[in-house]
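A single chain, nothing else alongside it, follows as structure tokens in the form predicted on its own.
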Amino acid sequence: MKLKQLEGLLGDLQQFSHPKVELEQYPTGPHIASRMLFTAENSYGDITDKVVADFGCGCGTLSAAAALLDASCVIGFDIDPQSLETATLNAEELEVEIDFVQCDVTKLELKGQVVDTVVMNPPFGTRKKGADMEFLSAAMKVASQAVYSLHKTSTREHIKRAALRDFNAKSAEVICELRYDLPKLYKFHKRKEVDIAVDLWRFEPRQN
């Protein structure tokens, strides 16, 4: 599938109708989602015919992208039942098969590296300090091949140090820097839209 076709399909997906600020729910736009998954497959071969987990999947944009790129199995995890309802509708609309699980990914009790690849757009940790690191720690425990994750560029050194020192990463690499258009979703947002610099990371876990 070509990048433009993937972005077009993701652009038709439903997003959060009532986003929850405490969960830092922001939609992963089709521009970023398509490039994230397209790069994971075309540069590294980490999606097609792989078992892919989407941590904090929200409305399922990254899950859908993985399914469209022919992952053998896609599982989306999220704590919010309303988001998972939307994600299920999105999967049905695209006619792709995705399993959705309601749970707190930071408390997952999976034994060992049970998936090939984890993709995620975790909370940035602005509402709950350290939430981004909790997601990364959980992802690194279950992925055997790679973890792809978005983090604010301003946290780059901190992310790299923690991944290599604390989270069993063999390598931690910023693949590209992207602009994340944060729409005005909450009352405390003063501006209509905020443009945030984010890094797309690829982490390679050590084999257990």
Second form
Amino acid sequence: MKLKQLEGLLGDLQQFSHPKVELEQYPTGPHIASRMLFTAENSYGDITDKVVADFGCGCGTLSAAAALLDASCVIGFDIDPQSLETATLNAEELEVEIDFVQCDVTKLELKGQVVDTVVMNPPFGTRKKGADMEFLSAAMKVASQAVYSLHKTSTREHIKRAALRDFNAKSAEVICELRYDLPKLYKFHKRKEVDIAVDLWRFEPRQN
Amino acid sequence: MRLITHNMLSCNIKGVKNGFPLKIEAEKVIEKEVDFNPDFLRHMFAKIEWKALVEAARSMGYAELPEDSPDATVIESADETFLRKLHHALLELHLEEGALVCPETGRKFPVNKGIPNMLLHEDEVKQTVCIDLRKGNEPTRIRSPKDRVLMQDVCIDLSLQVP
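Return the structure block for the form predicted in complex with the partner chain; the form predicted on its own was the one displayed.
Next comes the full complex, and the chain you just saw is listed first.
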């Protein structure tokens, strides 16, 4: 599948009808999502024929991208039942198989490093402080091959230190810096649109 | 939810020593065909908890899997018979309605429209502690994500949990 085609398909997905601010629900745009997964597969071979988990999957954009790039098994985890309903519809629309699990990802216990790759666009920690770190910690516990995650560029040094020191990372690299364009979604948003500098990270966990 | 996912899930209620595997109460099971990928199945085989899979498949009405985990020669051979059964059990059976049951506490996690709800109640959640280097290695309870962020530099094991 070509990048443009992937981006096009992801652009047709339904997004949050009533986003919940306390969960930091923001759609992962097709531009970012397609590039994130395309790079994960073309540069690192982390998606096709692999077991991929999407932590905080929301409406399932990253999950859908993984499925379209022929991951052999995709599982989306999210705490919000409405998002999971939308994610289910999106998967049906694309005719891809994705399992969804409703849970608090930060409290999830899987049977060890059972997935190959985790992809995620976690909360940045603006509502629930430390949420970004908790998601990263949880992801590093279940991935055997790689974790792809988006974090604010302003937290770069902090993330790198925590990943290598506390979260069992063999390596922690910023693959690229992206501009995450957030549309005015919530009442407290003053500007029509805002651009946040985010890093796309690739973490390699140590084998347990 | 397919059995490949079920084979990963564990009960995370506080006090539970071994929450794996979750028992399946199946009310509605559907079958959906997907493409057969023998290489993926061979790669996946090592990670599967075999007894859990056999039991789970049986709960879903599929009893074709051998009781004992086959040895490597069966997996590596060109004979696809076994792999086809594994494929069917792992990837083509969907639990649409029912429940996943914790083997220790009997707590039921409902499954609706194929989605298991693993959310815990307030009193079921484990408390997180860290070892606080300032207090002579005394376990200090982390009460909120903010605590965790503040503790970051003084704790040596943030993932430590009390039951």
